[in-house]
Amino acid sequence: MKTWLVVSAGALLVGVAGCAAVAVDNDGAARGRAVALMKGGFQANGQATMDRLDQDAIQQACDGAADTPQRTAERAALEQQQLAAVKFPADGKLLGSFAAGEKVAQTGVGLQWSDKAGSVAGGNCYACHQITKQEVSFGNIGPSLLQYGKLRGSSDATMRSTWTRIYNAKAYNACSNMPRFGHKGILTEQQIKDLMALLFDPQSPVNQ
């Protein structure tokens, strides 16, 4: 038992030291090694391709770098780029069916190697949010969305802001953990409309 504790403590120290090294890695060498390690350990499988390991500019801007005035300004500029790329429905209608939206929120399949290519993806919203009182299993990474529309109202500004957050949350927070559902083509325009209805329709279980 004592030997095991010594080995475990030593391993812990090595791990902590490794984390510290990454934190002060200013030349990107440690990150480069980590990326190379990941790419060497994974392989493409069906629709799960290796390009998922490639970060775009806004992901890189939030990748463990210390906050500095320059970094903050860079992130703000990237947020504006993401905001400018948000697409709203051409027909001007932001709400679909809240019943269909609940199905999107409940569905966690799609775009994984084990899913049939071309299958409809879901939002898996309950993995991060509490949405309805009826659902007892949900995550808490994101805020509760209970009574979302009832509490916020349905002004044009609120509706467009919510659409933007679903379409691409990084338009408001460069380092948001929320998937860029519209920006990355995870959900269709109609699916986002249905999620909007789930949040805003007075008859939706969200607002009961």
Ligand code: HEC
The other form holds:
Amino acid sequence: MKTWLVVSAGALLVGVAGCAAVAVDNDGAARGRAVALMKGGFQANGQATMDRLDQDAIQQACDGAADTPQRTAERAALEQQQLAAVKFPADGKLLGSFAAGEKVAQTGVGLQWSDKAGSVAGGNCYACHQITKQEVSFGNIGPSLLQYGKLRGSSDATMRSTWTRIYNAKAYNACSNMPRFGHKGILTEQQIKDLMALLFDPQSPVNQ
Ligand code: HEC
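What would the structure be for the form predicted together with heme C (HEC), rather than the form predicted alone?
The next block holds the full complex; its first chain is the one shown before.
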């Protein structure tokens, strides 16, 4: 009994020291080990290739270490870079069809290993947003988009900032949890136009 107690106290100490090392060594060796462990748990399958586990600069800037003035400045600079890379439609038209937009918002397939490469992906917007009153199943990681256009109006500035948000939410919020639908080529320009109509068209169920 006595021996067991000594051993377990020792194990506990090692455990606590281990945790402390991980917290302090966030960007160092422990991080490398965690990434290696994660990569070891996945394998490439179809279009889901291993490079999906590589973080780009803005993801890295939001990962791990606590906020410092330097990190905040780094994130602001990266937001500007993402903002500069937002593409607006060449024909200048930001609105498509709200009915098609509703389908994009409802669809969650695409880009998974089980999907055919090159097939059209959905936006899965309902996974995080309430959008219409008719749909009762939705997530709440993002704010409700009910009455989006009615509440905000449809000035050029509002429409362009909403386009930007859908195209690349990290252009406004480096650490946003919203997928970068245009920037990452998840949705096409036409699909984003249709989502814009879903949000802004006065006839859309969103604005009833
Ligand atoms: C994984 C969750 C997630 C998904 C999926 C998602 N969003 Fe978002 N969205 C968010 C979050 C979180 C915010 C809050 C702002 C931020 O953090 O960027 C947001 C903000 C927004 C805003 C701005 C709302 C406001 O009040 O200013 C719009 C518009 C929007 N999302 C549209 C969409 C559309 C359209 C889709 C589908 C193509 C979508 N979102 C999919 C998480 C998500």
